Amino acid sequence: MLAGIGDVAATSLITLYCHAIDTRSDNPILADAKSVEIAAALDRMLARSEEPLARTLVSRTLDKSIVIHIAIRAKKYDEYVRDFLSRYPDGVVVNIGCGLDSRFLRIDNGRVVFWDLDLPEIIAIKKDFFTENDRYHLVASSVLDYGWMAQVRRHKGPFLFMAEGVFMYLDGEDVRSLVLELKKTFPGSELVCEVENSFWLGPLTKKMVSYKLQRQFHLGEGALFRSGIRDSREMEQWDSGIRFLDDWSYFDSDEQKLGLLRLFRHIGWLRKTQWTVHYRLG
């Protein structure tokens, strides 16, 4: 992969470059300035790299496919907070596996404490193009090393976290002690991730996603789905505190640009493939 970029890291440069072609093209779903700019400035490193995913994204071969899917899905994800910050102003968000995304200054009210979370080699690249201040912080940390809690937990909340991309590449156990952790940690925290139907994580099924990943993204053999779940619910057998609020997927959307595909929303295993899901902890 990417010298000094890891293969799950690399996935925060497609949707960094997703945001910057959304931006450039006709009727933008996000308009993103910010992306734009780091996209332009990145070119001048990636053009000097020969591997095939520097190449797609330099030339912004990306598949329009994706690039509205993330354009989307961000979108919903700044919506997200934003109805947390409806209701309160002076809450605290936490991005977890944040990337280069910009979505603090897209959705900051003057009040809100933000927490932008990801691994020390991407967090080093987004200190170049943001600046930390009293309501904006970046921690670079590995999301399963609980040692960032403590920072975060200096504040009295309301808490929001986001998991948007991330749920997935993670072991399932994992995924399950981070809940559970966030829950205790955080009572009466919102948690609003991304994840993957457990359907497509069986022995065949698994091969056709790390080959798409591989083959269409010219991401790295260990940027694998590990890990999912079949009901929105499912989350509920964990704990007894946990409770569903809502779920979303880009089906969901009244996006022009996704044309028949908004037809999916009314078949329940295809709206489901990798959807988003609301919940109260605790």
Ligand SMILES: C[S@@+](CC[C@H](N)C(=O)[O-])C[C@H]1O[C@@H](n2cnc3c(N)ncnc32)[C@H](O)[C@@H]1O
The other form holds:
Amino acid sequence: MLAGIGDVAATSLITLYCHAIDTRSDNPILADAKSVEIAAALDRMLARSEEPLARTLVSRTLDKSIVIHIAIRAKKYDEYVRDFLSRYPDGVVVNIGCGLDSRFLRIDNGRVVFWDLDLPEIIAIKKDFFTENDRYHLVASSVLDYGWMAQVRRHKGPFLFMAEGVFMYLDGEDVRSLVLELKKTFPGSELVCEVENSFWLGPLTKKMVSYKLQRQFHLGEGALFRSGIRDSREMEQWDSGIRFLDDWSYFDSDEQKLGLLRLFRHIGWLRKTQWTVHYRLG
Ligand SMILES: C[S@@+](CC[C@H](N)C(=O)[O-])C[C@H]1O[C@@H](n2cnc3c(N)ncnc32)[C@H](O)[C@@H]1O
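Next up, the form predicted in complex with the ligand, please; the one we just looked at was the form predicted on its own.
Full assembly next; the chain just shown is listed first.
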């Protein structure tokens, strides 16, 4: 537990600092000034901690490759939103497990209604940096406590749900129930979600992934990858109304900073170690 933040919620500090480090680098990928402001403010709190994760964040010594990957991912998710808003300028976007990300500021077209949802300890921090208004809302709730859906349903939509770096931390049955509930409550909505390949979630491989998370990022034992799918079309089997639209992997990016890793796009099982899938629900 870092400064009252649970192990899974603490992963949002890593993505925030990745955005901040990227922004300060030459030719930034995401260029998100708000992340620099938030990280600078959090430095003051984290500098008092002896936790290895806090020291890594404050000293900006996160691994360069994770910074590049996370910035590429955030930029791609911004593109998903822009594409949705080009089709539905008054659409409603729900950023599930939003962390400390400032997507609303990056994509605001002056008309979108945007909901940022995360666990209470993250939304409490977020409230110090973001002001809610008619089009921007913060919800402090587990995504699995479906009460939040009633608030979002007040809008007429269309709806885009996104879960960037979130579903793998939830149990498989919970992800399945959530997707089915979204489909039932928001028929016709779109879902963009990052998934882990369940191949890596066997007993031995799961231990390797946990070791990497704990060793490389100094995350607590609660930050575990718990669920995944084998193929983009797997969710279609959960309900006949779920339709696969497209998918994307980090290695599909033409970002120069990715270097030779771009070649992984040609190797199916590497391309889909952890990737993003876009569905229509109902
Ligand atoms: C790796 S971070 C990603 C944050 C953000 N999407 C980004 O890319 O910067 C994972 C986020 O999922 C959130 N999360 C995990 N389980 C959750 C749940 N049950 N309900 C809501 N948020 C959750 C965590 O608190 C954390 O902010």
